[in-house]
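Listed next as structure tokens is one chain, alone, in the form predicted on its own.
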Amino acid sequence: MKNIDVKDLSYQPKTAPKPILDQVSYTFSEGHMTALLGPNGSGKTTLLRHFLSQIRVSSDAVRIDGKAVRDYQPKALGQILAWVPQSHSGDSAFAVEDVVQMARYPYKSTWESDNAEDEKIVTEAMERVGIAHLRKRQFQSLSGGEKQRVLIARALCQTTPWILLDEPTSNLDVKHQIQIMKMLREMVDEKKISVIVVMHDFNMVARYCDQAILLKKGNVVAKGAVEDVLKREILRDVYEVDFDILDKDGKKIYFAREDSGNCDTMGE
């Protein structure tokens, strides 16, 4: 079981007046699509960067499959976790298929070239995300949404048991938002891939995710099944906005209320 275990993780850079993460504990269980929620600045991306060893700390607060993240070699970690950042400015001089193909690096020795199996994986990843027609285009020439889909295809091409995504639908139109979220859900259900996704859209979370962890100012406010986290009173306390929650065909639909006013004085 390659669970990601977080225990009492705190992080405060020297320049920060207070911790970005404060005693965060949670077990991200294999086989789930977990939403990472919270207002801007609540520590969501920082938490994922600890998983990726982009932020290195001396403690063993983050473990994958029982082993501290800091003890993994980069290639070994790259065979477990794939990462889709919120934005990406590199790889601008490469064609789309080359950007996607870079994901095969963790499986290669020095100077080892790609083989037929690698090329098959690259093609399947691009087809799954719907960018095969862009394969010869230069990455820098693409729109923001197209670039985002290329990065998602690259993560799929990495063939890891875990995929981490930071607001993957932020640059996508509605059609492609649904396509990507549906695809991720199918991969969890059919291919037993585990997904952690930073999201702000509660309706997408309610439709496609099964677990959630909600952060505010670096602290865990709620965690567990999505329906237990996305409760009106919890969301109101965290986001300082009231919500109307409707039930349609067994799914919750969330509407932020414009007349919320001062949440400290709102009644139920």
Contents of the next structure:
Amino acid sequence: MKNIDVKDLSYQPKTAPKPILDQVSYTFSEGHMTALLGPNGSGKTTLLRHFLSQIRVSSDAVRIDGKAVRDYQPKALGQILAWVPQSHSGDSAFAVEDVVQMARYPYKSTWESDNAEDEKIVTEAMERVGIAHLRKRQFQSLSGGEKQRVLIARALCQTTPWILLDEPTSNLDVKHQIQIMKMLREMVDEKKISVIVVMHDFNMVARYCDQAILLKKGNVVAKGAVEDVLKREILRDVYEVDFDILDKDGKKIYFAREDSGNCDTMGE
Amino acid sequence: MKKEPLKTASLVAATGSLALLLAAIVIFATATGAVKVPLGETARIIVSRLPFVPKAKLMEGVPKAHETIIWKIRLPRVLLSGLVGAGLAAAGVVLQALFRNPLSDPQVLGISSGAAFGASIAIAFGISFTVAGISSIWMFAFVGAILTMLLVFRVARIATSHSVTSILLAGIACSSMLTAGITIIMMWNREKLEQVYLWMLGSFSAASWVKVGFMGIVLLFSVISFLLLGRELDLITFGDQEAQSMGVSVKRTRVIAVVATSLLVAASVSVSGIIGFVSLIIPHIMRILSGPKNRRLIPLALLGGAIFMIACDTLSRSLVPPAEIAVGAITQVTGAPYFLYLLWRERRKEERE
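Starting from the form predicted on its own above, please write out the structure of the form predicted in complex with the partner chain.
Full assembly next; the chain just shown is listed first.
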């Protein structure tokens, strides 16, 4: 069982007046597509960075497969978690196919070069994300949305049991948003890969995710099945926005109301 | 830069051609000088020293004086300039990957000045001892190089995320500070002025086989570590966090690369003084051929750096005989305009976006 266990995780940088994460506990269990939700600054990215060992804590509050994250060698962790960062400055001169191929690194010893199997994985990953036609292009010459898709392909190419995505659809048009979310859902259903995705679009979450965890100011406000988390009262409490929640073919549609109570005083 | 990098086969061919060019320029540069030695004779003198070669047969009819000039004076100088050129170019490649910045080089980042500062302290205060064949001047140069590199790195990190500007500014600030420090040391010790000044300009006039051996060993060690880290350096160009998420031990990679680069720059500065811009131009030209992958780039940069430096040094000693122009001046005269061109091109690229 390769669960990611978070137990009483608190994090407060020296310069911060308040903790960014406050006693967070949750088990991200295998085989799900879990949405990591919360307003800006609620600690979502910080939580992911703990998983990736980018923030190293002395405690073993984060365990993967029963073993504390800080005890993993970088290459071993690279074989378990793939990460799609929120944004990328992107001035790399590498060709798209080389960027994707970089994700084979955790499986290679120093002088081992990539073999036919690796090439196949690279091509497959690019095809799944629909960027095979860009393979010879320089990464830095791509548009924001294309870059984002290259990074998603790179994460697939890492062939890890877990993929963590930080707002993977923020630069994508509607068609590509759907394409990416659908592809991720298929990965979960067919390849038994587990996905954690930071998102702001509840409609997408309701359509493609099955689990959700909602953070507010570093605290877990709600967790569990998506429909139990995305409730009108909970959302009003966390986002200070009223939602109309409609039913369409068994899926929920979320519509934010402009006249909801505290919109003008959000900055308090 | 729309041109695609060479395919692997063409890359091997390009590397091979450069190697041949290097061999040719070594012979040509060694034959050039006040005493003209024919090219064929020069080649025979050099080849005769290789193992498993019938020396007596090759050396038939070669004057003893020519052999002495070639072997004792010119060849060490040519080889030393080649090794230093190769080393500086390789250091440039690694620094550019490490700082994610195409304008990084040991001089812009202040590392050369750091090494020169360390060395001038040793010269000016007459600190002179040798441990296991390594002179105190070299040790001071090394410590100066590594301290400067750490300082620049540290300052740039505080000034957020290794941005191009903050690293360049930190490097330039450190560089001016250290150069000023060297000037003050020179003023205090006027009798050592000339010795320190020669260092600042860069020259291979004091070349010897001992220096060739020393530089060769340091270069070998550094290049092996650079090649070992080739993949990691590729991934680090995407940022430390992304590299780490793909399994790179970022800290280990950085420490090894910083130590090996400082070692190489310190060794270069200690045998030849400050020679600027080689580490900037050569990687850029070679990258057009090899593409951004460091393991493809490093061999090309080594060869290109060696060829360029030997050519510059040959110019430096044959333009105004019997006087010499400092080789550093020649590399700067050719390198600085290229640097300006790079800045101009970056600017153009930003404007287009």
